[in-house]
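Only one chain is included here, represented as structure tokens and corresponding to the form predicted in complex with a further copy of the same chain.
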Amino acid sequence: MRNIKLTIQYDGTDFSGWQVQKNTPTIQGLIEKAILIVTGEETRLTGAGRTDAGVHALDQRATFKTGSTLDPPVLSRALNANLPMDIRIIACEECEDDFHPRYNAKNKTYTYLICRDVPFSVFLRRFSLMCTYSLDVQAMDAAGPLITGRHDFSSFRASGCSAKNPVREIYTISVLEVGSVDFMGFTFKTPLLKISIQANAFLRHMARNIVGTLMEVGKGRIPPEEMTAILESKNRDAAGPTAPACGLFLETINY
């Protein structure tokens, strides 16, 4: 059996997340179905991370074993022909037998987009959180670095998280505001906030819970310096709410 590595891009808006579920379209489920159509094999796709319903991916990775002898470019085209247009295989290659897209990942970057002006958001709304209130970007940018490093991230972990160990290492958190949005050659005069988090791995909802907490800082409800106490409390209730999925992108995975 060959081990095939896929690089996948998806607009998560219309799917129920990565993981296979019965009676609802998921990225994993739809790709497994495409593999069955193309190779005739029932297989399990192993993803680098389980993105939630509505979360997008620029650079998701996954592997599957196959007896098929199809060349990777042919396999890639055949899978794309059997996938909805919102999911695309953008690279396909044979990899070493023991390569694991999650365990072998050195780090992942999730990026969250917040669009600061509702009326201009028609073209941006699928891909950003629309926020009508103003946010103190400086305070948010000061708050982020206070939780970088190797820590128990229980305060930012969803209750249903299945990870045995809540310790993760965040390398960087950056909060950047740009005054206008470039959108396919058009420029929208609406501020856009871009929050990027790079870590060795993420607990369930960790990126969205950090963003939700930073937004509370931005609104002035949590002072930036309180981030340290929130982290140390290891108590989910101490942190802010889970930011909506639509603004989140799995941006890069480094191996």
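Give me the form predicted on its own now, not the form predicted in complex with a further copy of the same chain.
Below you will find a single chain and nothing else.
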């Protein structure tokens, strides 16, 4: 059996997340269905991370085992022909038998986009949070580094998280103001906030809960220095609300 590695991009708006679910479309489920059509094999697709419903990916990785002899470029084209247009296989290659897209990952970066202009561009509504209030970006940028490092991130962990250990290591958190964004060959002069979090791994809703808390800092409801106390409390109720899924991207995975 060959071990095939896929690099996948998707617009997660219309899907119920990555993981297979009954009676609802998911990224994993649709790709497994495409694999069955192309190879005639029922197989389990193993992803690098389980993105939530509505979350997007620029660089999701996944592997599956197959007895098919199709060359990777042919396999990639065949899979794309059997997938909706908002899921694309952008790279396909054979890899070592022991390669695991999740456990071999050194770090992942999730990035969240907040659109800060009114009226908002209709072309960004699926990919960013439309924010109608002012945010103190300097305060948000000061708050982020206070929770970097190796910690118990229970304060930013959603209920129902299956991880046995809540300890993760965040390498960097940045809050960047962007004056424009390039999209489909056009430049939209729309002010955006780009919040990027790089960590060795993430708990369920961890990135969105950190973003929601940073937004509370930006609104002036939480002082930046309180981030340390929130982290140390290990209490989800101490942190801010969960940011909506629409603005979150799995941006990069490094191996």
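Positions refer to the first chain, counted from 1. Rigid core (definition): largest C-alpha set, two forms, superposition within 1.5 Å. Every value quoted in this text rests on a predicted model; they were computed, and no experiment measured them.
Visitor: For residue 160, is the C-alpha shift between these two forms 2 Å or more after core superposition?
Guide: No, its C-alpha moves less than 2 Å.
Visitor: Verify the C-alpha shift of residue 180 between these two forms: is it 2 Å or more after superposing the core?
Guide: For residue 180, whose C-alpha is compared between these two forms after core superposition, the shift is 2 Å or more.
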